[in-house]
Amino acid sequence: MTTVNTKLDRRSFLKVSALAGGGMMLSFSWLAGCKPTPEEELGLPKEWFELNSYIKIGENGAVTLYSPNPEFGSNVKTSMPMILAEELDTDWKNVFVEQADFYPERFDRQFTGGSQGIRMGWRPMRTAGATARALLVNAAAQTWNVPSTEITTSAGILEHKASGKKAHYGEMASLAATLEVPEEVQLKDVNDFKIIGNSKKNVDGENIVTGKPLFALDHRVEGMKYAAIVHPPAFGMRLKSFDKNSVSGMHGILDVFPISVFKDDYTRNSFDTTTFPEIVAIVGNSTWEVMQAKKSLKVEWENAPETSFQMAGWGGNTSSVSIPAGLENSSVHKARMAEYSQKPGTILRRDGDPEGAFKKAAKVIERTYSAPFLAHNTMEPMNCFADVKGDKAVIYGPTQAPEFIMGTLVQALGIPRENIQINLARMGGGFGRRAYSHHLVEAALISQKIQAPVSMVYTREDDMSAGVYRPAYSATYRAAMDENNNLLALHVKAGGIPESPIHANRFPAGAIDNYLAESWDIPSNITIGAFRAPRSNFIAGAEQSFLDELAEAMGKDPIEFRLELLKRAETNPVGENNDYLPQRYASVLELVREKSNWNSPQPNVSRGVSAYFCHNSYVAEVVDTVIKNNQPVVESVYAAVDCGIVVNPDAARNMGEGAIVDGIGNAFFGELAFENGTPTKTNFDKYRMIRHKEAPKKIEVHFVDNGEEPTGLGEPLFPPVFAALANSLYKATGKRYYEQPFAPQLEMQNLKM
């Protein structure tokens, strides 16, 4: 057992109070809250205190949790209550879950991103559940006049075996609510878990499959209007003028006007990524009518000059950010990245004497890898409901990061923070796209202008042509080898438009005596942002493809080569800033070798391996590819994951499978190019996505069972699959793949895709 303090920070972490209808309410400041569920299947008490962060235990033993983190498919609404129910020692069937709205004064982290939800909530959720259980035990001890140490709990039942007395939690909830919260509580031993580690169905599952309202687009109120936006046709352009009369006579059109997302003196934060701050809004009586008007509106655009603005950094420092002028082209991007890859970069890490090692090398292997911009393409279009009247605003929309857009709403609307309520909708996909929530500001400004509730929605073309993209990247790897093919040094120089993907202190740093990491970047006016496993989604593919080629040149098995490097990092590490644990890294390689039967290859099956560390987790993957009817087919993918304790195994495997399919699709087909600032693909007729028949025929996801506290899971399975696929395709076709996407190169080899 682990003893934890119930007061973890500047706030009182836990407090308890009686419910008006009987029972106990346990409130904790970091992570929780609820209100009655619509289905009162357990006869929930009719009166609840309307607080924002708490566990509720009703007089009948029912437990409700308000899940604060926005949900977009990672199943956090199920996993977090499982943690609570485990330490509370209640019956899972008695647990109800509701989505919390945004309450910054009560929550420290209402953010879905970075694969950190369960990791950050693990200890607070356990502490909350254990504290509630301790209060119930103390209440029973007082009622029965017995020592609390003699009372046991199981599935929501309190029992004193010596006297034969029993009670369900609800019977002791009212008294427990009056007791003082203990300073310390005992957490369960991992070996005693009954709920954690046993799969539970998605708490939203029934509502999803039966089409119940879950999304902001489902929201309707009386008098609601509909809006669309018109933005410049190219990056590097801005609004000059528009002719309102060109659509004023169209049926159902109520108004057309410009809006500006930012005030001139506003200092942005890093999530205030807004592609076009000045746009035109069209308001009407239906989505169809405003979409038709959008096609007819006459707008004049002009080239935008170079601009700059103030950006607040994470540490509180402010810097000036410049956005260059011009209409950019992918052909120019490619040439400039090739140019920058040959120039000296910013040195991020140097171990030993890499320059000297290259001078005396008998052989040097150098390879350059590149990848284009990528669009997020969430299935649910960007949208938001807003109702702004006077000094009050209600916003209801899909956002991963409500905290980061609140300041923007305050400055844009001129309304105090405490008068703006953001209600969180379930998201139909996120992948980083909805961490940039300017669509909430746009809807709010439109509502404020017309003084009526409004539902605003983007078309697919809006999102893809004014998106927040994965940057374009390039990385050059060089390896120095002696006459016996021993590795002497490794040099990586990586950059992108407009950021570098390199993580200088990750593997194989720490495993090579002579190591050099350099970085560069090229400014751009094309808007970029987080994309599933930011930066890692490219650099993992480049790094692991290069290591595979090195292993071949050295005559070594690819897995054994990686394990040798990791053994060196474990026993005699180079440097002090290595941000991975070699033993845990090696464990996933060993597990995937076992589960894939790596040492017993099947005839006509080409295998590739890759392994990567990100978001505090370790993943190794093996991809099996065959050539059928002159077409590469991904037969199987085996994944080994060390993400610590897995709360909900089925959901975890589902996330892993989704990441793998998504990665394979992007590796084969993902590409967004620009001509004179305009994306060349604006819908799925041109932007190629993976199809059902192209997904792996089998995916196995295996977890390392080590009892460590949970780490990230939503993103870590995504980066390794790019290289595992590339290495597998090499074995199948005899060609190395240095540029993403792979499909055009396969077609040049007369292979069908």
Second form
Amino acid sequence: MTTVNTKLDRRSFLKVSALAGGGMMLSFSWLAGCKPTPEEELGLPKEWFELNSYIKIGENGAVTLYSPNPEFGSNVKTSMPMILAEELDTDWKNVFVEQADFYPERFDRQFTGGSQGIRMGWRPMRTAGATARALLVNAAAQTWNVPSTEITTSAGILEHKASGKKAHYGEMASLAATLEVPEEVQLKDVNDFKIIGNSKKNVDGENIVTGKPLFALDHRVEGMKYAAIVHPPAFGMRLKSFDKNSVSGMHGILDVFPISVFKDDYTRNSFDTTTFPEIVAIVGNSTWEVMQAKKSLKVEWENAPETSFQMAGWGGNTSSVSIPAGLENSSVHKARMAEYSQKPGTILRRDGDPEGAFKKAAKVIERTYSAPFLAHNTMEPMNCFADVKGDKAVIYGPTQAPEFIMGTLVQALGIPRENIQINLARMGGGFGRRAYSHHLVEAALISQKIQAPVSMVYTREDDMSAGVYRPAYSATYRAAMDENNNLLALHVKAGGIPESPIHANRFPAGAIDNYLAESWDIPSNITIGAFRAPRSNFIAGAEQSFLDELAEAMGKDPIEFRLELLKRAETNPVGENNDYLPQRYASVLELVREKSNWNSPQPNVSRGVSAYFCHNSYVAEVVDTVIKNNQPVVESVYAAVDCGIVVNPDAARNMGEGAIVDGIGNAFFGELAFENGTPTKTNFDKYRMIRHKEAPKKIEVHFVDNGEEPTGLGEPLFPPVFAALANSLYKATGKRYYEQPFAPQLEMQNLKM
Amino acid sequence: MALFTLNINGKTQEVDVDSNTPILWVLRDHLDLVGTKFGCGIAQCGACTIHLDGNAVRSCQLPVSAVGSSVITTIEGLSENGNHPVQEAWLEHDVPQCGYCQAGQIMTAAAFLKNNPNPTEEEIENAMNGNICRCGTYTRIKAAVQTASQKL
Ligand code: FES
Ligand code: FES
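Moving on from the form predicted on its own, kindly provide the form predicted in complex with its partner chain as a structure.
Let us now look at the entire complex, which starts with that chain.
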């Protein structure tokens, strides 16, 4: 048992009953989806009593738990309430889960991204649950006139064994809600968990399979209009003029006007990425009508000059950011990346004497890896509902990061923060894309202009060509070996457009005496943003492919070789800032070796392995491919994961399976290229996404059971897949794959893709 | 604009829309049946899948004028209480992640299983191949289709 001080995180446990009856909390999403589950016995209570920001209990014992973070498919809407329910010690059957609105006075860190939801929410959720439980215990102690220390709880029942008194939580809730919050509360021992670690079904599962309105795009109110947007056709272009008359006679079209996301003097934050701050909005009576008008609207575009703006940094420092002019081409990008990989870069880390080691090497292996821009392609395109009237705004939008767009809304609308309500819609995928929420501002500006509620939606083409992509990257790895194939030095030089993917202090740094990491970047007007495991999603593939090639050159088993390096990093680490724990790293390799039967492979199956650390978690993966009817088929994928305690194991496996499928898809097919600033693909006819047939036939996700506090899960399974696949394909075809996507190269080997 | 009488989920509905309007938008914007999703608009992703006389079709490419007296079923009308064997199998396997593609996946699977109640794995993959799941729930979808096929 751990004792925690509730003051540490006071705002979550404040008594907020004054707000409970009115205020912004009780929005239209209130109790939506609060249908009792089939095994659910309790109906809705007559009255709710609020114990803290996260927890309300009804007189009948029903419990409402607020899930603070936006939901984009990682299932936090189930797993975060599970943590609350565990410490509250309630019965999961009696729980209703509600998506909290954006309400920073009540909830901490309402942000989904960086795989940190559970890690950062772990303590606050547990404390909130334990605090509510303590209030109920104190209420029972007062009512029964017994010491609170003699009261036990279990599955929503309070009991005083000595006197035989018993009550369910609902009976004590009204008194509990009036009591002082205790200064200290006890958290459960990990071994006493009953809910955490026992799979619970997705709380929105039934709503999803029956087609209930859950997404912003599904939101409908009286008098709502529909809007489409028209943005420049190319990066490096901007709006010059448009002819309203070209569409004004069209049926159902109400208005056409330009909108501007940023006022001139606005200092942007680092999530204020938008490719086209000035676009044209078309408003009408239905989606189809505004989409038709979109095709007919006559617009003139012009080349944009170099622009610069002020950007607020994390420490309160403001810097000036410049966006270059010009219409860029992927062929030029490739040539420039090749040029930069030969020039000296910025040195990020040097251990020992790498230059000297390369000079005396008997053998040097050098390989360059690259990957193109990627579009996030969330299934639900960018969209938002907004209702702005006078000095009040209600936004119902798919966003991973409401906090980061609030200031942008304030400046764009000229409405004070306290009059802007952001409600968090379930997102049809995020993957990082919806951390950049300019679409909320666009919808709000449109609604403000027409002073009516509006549902704005991007077409798939708008979405895919609007930027905020995964950057294009390149990495060159060099290894120096002596005549006995001992590794003397490792050199990595990596960069990208417009950012470098390198993590200089990650493995194999720390395991090699002579190590050099260099970085470069090339500016561009193609906007980028976080994409599932930023930077790691490329550099892991390069590094782990290179290690595979090194192991082969040394005649070593690829798992053994990595374990040797990790042993070195554990027993006699090189350098100081190594950001991983070698033992935990090794444990996932050992687990995947066992689970995949690595040492007794099946005939005709080609296997590749890879391991990576990111988002505080360790993952090793083995990919098995076979060539069937002249086609590479991924038969099985085995993953071993150390992310500490797993709150909802089946949902965690689902997320892991998804990351693996995502990685295989992007490794085979993912690519966005540019000609004169224009993306060459704008819909799924050209942009190839992984489909059912290409998905692995079997995926096993295994977790290391070590009782550590939870770490990231949504991202860490993604980066290692690329190399595990490449290394496995090498065994199958005899060719190494240095350039993503792999499909075109496989096709050149006369394989069907 | 023209008046169309449609048979949707067992109910007769009248809409006054442009005759080229895809059924997807008639459902979503005019009839408040928002379970059918917009993903690509060009018959490439399957998010908008509905049944037309029991067959899975892409509603984003089906103009209202082409429907005539055919019977439309959407995810909202697939079963009375969300208890179609495919829906139940989806819950059993806890398939959805973001959930956005899943109505389309379920509609494709339900129509497919009606015609082929005992499919092989390969037949399932072929039948489902037109439905993209960006979250990558394919292995669970396949397992759920297999489970549903045993119950049908
Ligand atoms: S929206 Fe119809 S197939 Fe994609
Ligand atoms: S569950 Fe998200 S797209 Fe399929």
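Residue numbers count along the first chain shown, from 1. Only the largest set of C-alpha atoms that superpose within 1.5 Å between the two forms is called the rigid core. Note that the coordinates shown come from a computational prediction; the quantities given were computed from them, not determined experimentally.
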Compare the position of the CA of residue 658 between the two forms after a rigid core fit and state whether the shift reaches 2 Å. no
Comparing between the two forms on the rigid core: C-alpha of residue 179 shifted by 2 Å or more? yes
Does residue 332 count as moved between the two forms, where moved means a C-alpha shift of 2 angstroms or more after fitting the rigid core? no
